[in-house]
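The chain below stands alone and is given in structure tokens; this is the form predicted alone.
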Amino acid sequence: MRIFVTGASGFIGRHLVAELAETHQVFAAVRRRPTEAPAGVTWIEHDFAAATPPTSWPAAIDAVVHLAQSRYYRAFPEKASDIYNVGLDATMRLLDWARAAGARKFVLASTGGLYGTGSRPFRESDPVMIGPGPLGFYFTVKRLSEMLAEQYTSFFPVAILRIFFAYGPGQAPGMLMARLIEAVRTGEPVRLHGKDGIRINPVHVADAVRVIARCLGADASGVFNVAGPEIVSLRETAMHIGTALERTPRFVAEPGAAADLIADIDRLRRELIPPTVALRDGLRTACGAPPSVRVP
């Protein structure tokens, strides 16, 4: 299969493109072609910020995973044309794109941030909350991006991917596994809304790697949460992440509730894969010790 990657250089991006080379032929887009790059890829330089059309794109193409997205996504409004050109435009001119060069799946990357947040797990038919907030643009942006993916569903299966704070080996310090690794890595306490902090069911990048391979190889089309089988309180995952660094984390109470954000997979288990990683294997990985168990 004849795979387009945006992305590649990104944090599931990465993991996608060396999974997929073993056995498909791939060409991965990215601003910037990474020194330590898998061989069999074709890459291809591309800045989708820039709203300029494609010149080296190839001709015909089976699949297209589109996981890009601005390294600006929380700099509203200085950065909103940035936010907009990748993560909206591009997502038009990679659909319209896909469809005369003959893609039979497409396969685009979005957030549970969607929902908002909630004491039970959202489904993907509970309704998009987009409030005001540093992320708000982001997420309307990606909301856009998800409405037009869904017209071109008379082409291809469109599948939309909803994933939840992904986390593994590698990941940008920004992101907020990343940052409770740093945080109990160098004694920075972890500040907790109510007892325990927000409840939260992260995806490990094997899994979401595995979600993705199997979008590539099913007709499946429509919206899917991404999320982990386990659901943890803020304290648990730092409790984990202790473990591995065998270090005590230290935790200080913030005023307020805690806003959970937790995904209903059922559908997921149902009509696609079900996640496999366990968190406390997960975490492992992603601090640079040894899982107890192998990791898929």
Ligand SMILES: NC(=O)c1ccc[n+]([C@@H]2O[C@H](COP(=O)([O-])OP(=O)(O)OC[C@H]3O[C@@H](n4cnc5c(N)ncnc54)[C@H](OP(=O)(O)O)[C@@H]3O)[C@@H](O)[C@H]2O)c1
Contents of the next structure:
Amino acid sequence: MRIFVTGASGFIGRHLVAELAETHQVFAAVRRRPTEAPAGVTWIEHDFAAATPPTSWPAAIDAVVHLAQSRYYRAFPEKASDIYNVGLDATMRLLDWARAAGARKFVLASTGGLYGTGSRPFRESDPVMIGPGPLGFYFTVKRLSEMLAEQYTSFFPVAILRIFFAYGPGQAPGMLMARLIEAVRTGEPVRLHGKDGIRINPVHVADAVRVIARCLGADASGVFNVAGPEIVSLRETAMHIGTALERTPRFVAEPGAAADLIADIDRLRRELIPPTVALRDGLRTACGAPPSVRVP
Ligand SMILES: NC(=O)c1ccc[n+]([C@@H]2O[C@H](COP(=O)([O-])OP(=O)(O)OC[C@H]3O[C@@H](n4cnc5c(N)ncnc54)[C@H](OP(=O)(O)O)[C@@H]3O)[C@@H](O)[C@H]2O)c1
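Having gone through the form predicted alone, I am curious about the other one (the form predicted in complex with the named molecule); can you provide its structure?
Below, the chain from earlier opens the complete complex, with every other chain and molecule after it.
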């Protein structure tokens, strides 16, 4: 299969490209070719923020996986154009090109953040709740991208993956799980709202990659929550990290109740593939400790 992957130098993209390149012809769209790049991949330098036409893209493609997101996705309003161009404009260009290039699958990375927060697990049928705040513009762009992509389902199956807290080796420092690991490693206190902090079901990057690969092999279409198999509080997560790093986490209470963000993953399990990496094992890989069991 000829597969075009955007955001191929990113956290999920790097893991995905390495996996897909073993059995597929991969075209990896990047702003700049990475220094350590897996062999057998065709690298295409393309800056989505510049909104240039896709002149160097292949004339024919079987599948597209759109993972790119603005580096400045939190920086609204200063970087609104970058967030818009890399999020929404790029999605439209990719959909348009994918149709002309004969694509038979399209996978769009979206976010579980679209649901807002709540104490029960969110289903795909739940309404989107985009409030104001620093991430509101980014969430809006994601939701609009989903809506554009849905319009193309008469041309190819479109799988929209609402990802919840991906984690694993090589994650950028600013992300929640990477920040927790750093806090426990350095002895900085972990801040908890409520007794134990928010509850989440984070997904290991190996499971996220398996879900994307499954979408490429199936005719999956529609919205899928992509999250991990375990619901844990921030306190429990920090305790797992402490075990992996052989350190005792410190905690500090913050005012206000915890705002949980938990995915219902019934549809993922039923129609795609169940996530299998237990948090304890996944966090060991994220901390650089040898896993107690093999994490595929
Ligand atoms: N990781 C999570 O927990 C999570 C949660 C919810 C949703 N998601 C979604 O899943 C997708 C992948 O996430 P990730 O964690 O792998 O993201 P990431 O590590 O931030 O990677 C983003 C990718 O987008 C590329 N990019 C940024 N600006 C670009 C531009 N102007 N032109 C071309 N490419 C550009 C980056 O390239 P450079 O490296 O060159 O900047 C990088 O390859 C994203 O769409 C994200 O919204 C992820």
